[in-house]
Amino acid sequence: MQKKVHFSEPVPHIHRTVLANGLTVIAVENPAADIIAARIYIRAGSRWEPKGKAGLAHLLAAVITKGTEKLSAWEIAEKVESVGASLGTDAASDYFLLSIKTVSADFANILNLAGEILRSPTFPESEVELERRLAIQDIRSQQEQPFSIAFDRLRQAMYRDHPYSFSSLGTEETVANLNSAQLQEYHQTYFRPDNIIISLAGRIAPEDAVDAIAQVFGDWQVPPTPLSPLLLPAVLPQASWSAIPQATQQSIVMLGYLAASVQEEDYVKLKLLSTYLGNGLSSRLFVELREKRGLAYEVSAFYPTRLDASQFVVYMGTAPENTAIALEGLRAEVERLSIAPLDEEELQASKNKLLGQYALGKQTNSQLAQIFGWYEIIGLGIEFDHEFVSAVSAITTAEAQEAAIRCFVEPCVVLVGPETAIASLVSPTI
C-alpha cells in the first residue's frame, strides 16, 4: 500500500512591496550561504511578440547585454566575470527574465549593472546582426531534428495564430527581418518599472533588498502612456492529423490535447496526471510502452504553465515498424485517464513524485528567487506556494478523472518518420 508521504520542510519567511513606481519586489532572507541570487521578471516574452515578428523576445534577450549607453559588451562582461559572478538573459513565452548571482559583498555593485542593462540597452546594429545570424543557425538545427520537427508542427495545429504557435526562436522569415529599431520598441514598451518583478534570495535583511533596488531603479520614472490590453485571438480544440515523411532512424509519434492554463480549476488536476503519466521511469507511459512492450526507445508526457491555454502532450520515439501500434498505445493510455479512475495507490504515488520533486525544487537561493517571482508574474502570487501543496494533497481520484475527461476531446496527432512507415497510416475518425 502506498503510504502518503508528508513534506514539511521549513518554509522561508517572504516579503512582498512594492515601490512607488509600482515595481514589485520579493525578497527572501536565507543566510545559509553567502550568495545572493535573483531573479528579474518583466512581464513580455513571445507572447507579447506583434504579428509577423516571432523570435524578438529572444533576440533581444541575446543582445540586451552587448552595449549600453555607458558601458560597451567587453565592460559588462568583464564586471561579472572579475568577481565570479554570472548574468543571464531568457526569453520564455510569457516572461522576459534577467538572472543574477554573487557573493554578498558583490551584490549591490551586480544589481547596479543589471538595472544599466535593463534601462538603457542599446543593441547595437553589428551585435544585433551576429545574434540574427545565429538565431538563424538555431533555427535550422531545429529542422533536422525529429522531436524539434514534430513538436513546431503540434504547435502550428493548435494555435494556429496565436504568439504560442511559433518557437520562442521565431522562424528563419521573422527573424531574417528583424533589427535594432524594432528591439528598441519593444522595449521600450514593455521595460518599464510597472511591469516589472525582481525576486531575490540570500544573506540579505529584506529591507537591505528593499533599499538596494530602490537606489537601483527607485529613480525609474513610469511612462505616461499605460500600457495596452494584449489583444490575443482565442485558441480553441480542434483535432487534426499531420504525417511528415523525413529519412530517419526512428518514427516520432506526438499527441496533443489542448489544455487549462495556470488560472484554471484542472491546472493542479493535470500537474499530477502528467507526472503520472510521463515523469521518470516509474511512469505509466515508460513502465507500460518501454519496460512491458519494448515500443519505445524514449517516452513521456509533458505539460507546460501557460498563461493562455497549454497543452497536454504525450510522445514516444519508437522503430519505424511500430509506429501504428505506438501510435494506438499512446492513445489508449492517454484514454484510458478518462475511462477508469486511478487507484488510491497511484494517486498516491503520483502525489508523492509531485511534491517530492516540488520540495527538492526550492534548495538554492536561486531556485527559491526563481519560484517566488515566477508565481508573482504569471499571476498567482506568492501564496501559492502553500496553496500548490495543499491543492495536489486533496485531489481525489474522480477529480483526476473529471479533468482527464474535459482535457483528453480533441488530440491533435503528428507523426514523423520515413515514409514507408506513415505514409499508410490515415487519419482515423478522431
Contents of the next structure:
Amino acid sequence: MQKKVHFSEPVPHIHRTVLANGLTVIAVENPAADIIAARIYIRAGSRWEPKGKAGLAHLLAAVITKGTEKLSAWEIAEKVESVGASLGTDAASDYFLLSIKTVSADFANILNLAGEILRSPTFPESEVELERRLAIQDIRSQQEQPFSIAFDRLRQAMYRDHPYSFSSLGTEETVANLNSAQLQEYHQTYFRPDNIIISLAGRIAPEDAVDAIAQVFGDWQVPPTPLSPLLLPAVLPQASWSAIPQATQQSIVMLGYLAASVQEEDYVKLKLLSTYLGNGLSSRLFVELREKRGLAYEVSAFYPTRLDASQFVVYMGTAPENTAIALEGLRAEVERLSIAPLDEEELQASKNKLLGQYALGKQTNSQLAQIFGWYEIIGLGIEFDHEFVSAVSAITTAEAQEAAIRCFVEPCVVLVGPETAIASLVSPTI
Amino acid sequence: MSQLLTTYQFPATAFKLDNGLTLIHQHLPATPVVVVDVWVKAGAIAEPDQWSGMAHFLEHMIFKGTEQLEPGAFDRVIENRGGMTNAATSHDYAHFFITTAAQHLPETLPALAEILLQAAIPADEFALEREVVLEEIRQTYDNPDWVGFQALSESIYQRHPYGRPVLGTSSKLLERSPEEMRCFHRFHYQPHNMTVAIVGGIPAEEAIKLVEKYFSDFDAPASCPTYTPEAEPPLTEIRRQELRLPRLEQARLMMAWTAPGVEHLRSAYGLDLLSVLLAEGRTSRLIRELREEKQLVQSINSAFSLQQDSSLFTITASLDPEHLDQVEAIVGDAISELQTTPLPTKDLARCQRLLCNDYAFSTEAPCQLAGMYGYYNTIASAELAVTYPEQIKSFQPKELLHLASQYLSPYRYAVTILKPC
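Let's compare: the form predicted alone is above, so bring in the form predicted together with the partner chain.
Next comes the full complex, and the chain you just saw is listed first.
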C-alpha cells in the first residue's frame, strides 16, 4: 500500500497588497541568495486579441522593449545588459508577462525601467516592421518541427473560433496585417494598473518591495472607463481526424480531448489523471507504451491550466510502421480511465507524485514569483497554493473516474508522418 | 574512513572514500529537499568506435534494474514518494540524479546505488530498450538543428570521438550484445570513476554514512575494450560542407572553432567571455549588427561548450539562404576585430557582469549546485567550479586579444550550411 507523503516545505510568508490605483503587489521575502526575481502579469494575453488579429500580443511583447518616450531600443537593452540583469516579455494565452531578474542592488533601477516600458512604449514603426517580419519567419520555422505541426492542427480542430485555436505567434496572414496603431490601441486598452499583478521574490523585505513598486507605478492613473468584459465563443467538444503527410523519420500521434477550465471542479482531478498518465518514468503511458512495448522514446500527456476550456492531450513519436498501434495504444490507455477506477495504490502514488513535484517547483525566486502571481492573475488567488494541495489530497478513485468519463468522450486525432504510414488509417468513428 | 580534500572558499566539502569514490556534499539547512547526482566518467568518449552509442544505451539500461529491483521498480521508489529522477549522457560523462524529500533519502539513495552498481542488463530488456533508443535516434533526425550540429561536429572532430553522435547509430547499436554492455558497465562504473554530489537538507555525517554504506558493493572490474582519444590536429583551413534538407524553412549557418579543454581552464573561460561579447543580448556585436541593424538573420547565437579534451566555440544563425555569404563574411570580420582591437573596457565589464550574474542565477537550487559540482569533478575537480566568477572578473583586454588570436580565426574554422531542398 502506498503511503501518503508530505514535503514539509516551509511555507513562505506571502505578503499581498493592493495599491490605491488597483495594482496588486505580491511579495515573498527569501534571503537565501542575493537575487530578486519579479513577474509582472497583465490581463492582456492572446485570449484578448480581437478576431483576425492573432499574434498581436506576441508582437506587442517583441516591440514593447524597443522604444519608450524617453529611451531608444538600444538604450533599453544597454540599461539591462550593462548590469547583467535579465528582462523579458512574453505573451501567453491567459496573460501577458514581463519578467525581471537582478542581483538585489540593481533591482530598483531595473524595476524603474520596467515601469517606463510598460507605461510609455512608443512602438516605433521601424521596430514593428522588423519584429513583424521576424515573427512571420518564426511561424514558418515552427513548421520544421513535426510536434508543432501536429499541435497546431490539434488546436485549430478543437478551438475553431476561440482565440486558443492559434499559437501565440498567430498566423502568417494575421501577423502580416498588424501595425503600430493596433499595438497602441491594445496597449491603451489593457495596460492599466487595475489590470496588473506584480509578484516578486528574493532578498527584499516585503514593505520595501511595496514601496519600490509604489514609487514606480503608484502614480499611474486608472482610466475612467472600466474594462469591458471579454465575450468569447463557447467551445464545444467535437471529434475530428486529421492526417498531415510529411517526409519525417517518425510519425507523431496526438489525441486531444476538450477539458475543464481552471475554475471547474474537474480541474484538480484531471491534473491528477494527467500526472498518472504522463508524468515521469513510472507514469502509465511511459511504462505501458515505452518500457513494455518499446514503441516510443517520447510519450506523454499534458493538461495545461486555462481560464477557458482546456485540452487534455496525449501524444507520442513512433516509427511510421507503428502509427496504427500507437494510436490504438494511446486511445486505450486514456479510455481505460473511464471504464474502471484507478486502484487506491495508483491513486495515492499519483497524488504523491503530483504534490511532490508541485513542492519541488517552488525552489527558486523566479518559480516563487511566477506561481503566486499566476494564481492571482487567473483569479484563483494566492490561497490556491494551499487549496490545490487539499483538493488533490481529497480526490477519491470514484471522483477521478467520473472526471474521466466527462472528459474522455471522442478525441480529436492528429497524425503527422510519411503519407504511406498515415493515409490508410481511418478513424473508427468518423 | 574518508579523507578530507577541500580547501577554504569552497562552500561544499569533498571527501574521498576508502574505495576511491568521491563525495561532494553541501548542507542547505533551509531546504527540505535533497538532490543526489551521481556522475560517472563513462561518456561516449570512453567507447571504442564500434561500440558507439554504448554509454548512452547503458544509461537507459541502468533503469532496467538489478536482481533485487525489477524493471520499473526504481522509478516507483523515487516517484511514488513525490521525488523525481532522470539521467543524461554526453561525451565526457553519464549522470543519474534523484530529487527527493530529505526524510525519504534512507529509501531512495540505496535504490539509486543499487541500480548503478548492480545493473543486471537482462537480455530481453536489452532488446526491448534498444527499440526505444532507435526511436530516440529517429526523433533526432527530424530535428534539423541536431542534424546540422552533428554534421558540424563530425567535420571539426575528424579523429577525436567528440565527432561521434552520443546516441550512436542504428547499425552499430544492432551489433552490440548485453554481454558487451555488462563488460562496459563493470569496467567503467567503478568507484574511482564516480562522483556522488549530495546537496540539500542533509548534514554531512548522514550523507557520508549513507554513501559509505551503499556505494561500497562494487563488482570486480571486468575487462573491456578501451579507447584512448587521439588529439585532434589543429584546423589549417576553412572546412566547409553544405547539406540540403527537406522540410527546412530557413537556412542555417553553423561555424565552429576548437578551443582548449579543462587543462587550460582559464583560456576556456576567456573564450566564454568572447562568446558573450559576440552574441548574447541585443547590445552584443553580432545581434546588434545582424539582427537589429542590417536585419540579415532571423536569429544568431554564440556558444562556448566546455569539454574535457577540447572545447567548442560555435556561432549559429537562422537566415534566408540569400544572406549566407554576407553573414559568414561579417562573422569573419567580427572575429578579426577580436584579434586586432582590444575590447573597450565598457564592453568587457558588461560581459563580465553578465557571466557572473548568470553564475549566481544558475546556482540557486540544490539540483543546480549538485550538477555543477558533479560535472566539474568529472572533468577536473569540483572546487574549480566556484572559482568561475573570480576568474571571469580578472580578465583584461590584452589577454582576451591574445586568446582570440590563438584560438579563433576567420581563415581556420569548420562551417556547415543547411539549405532547403
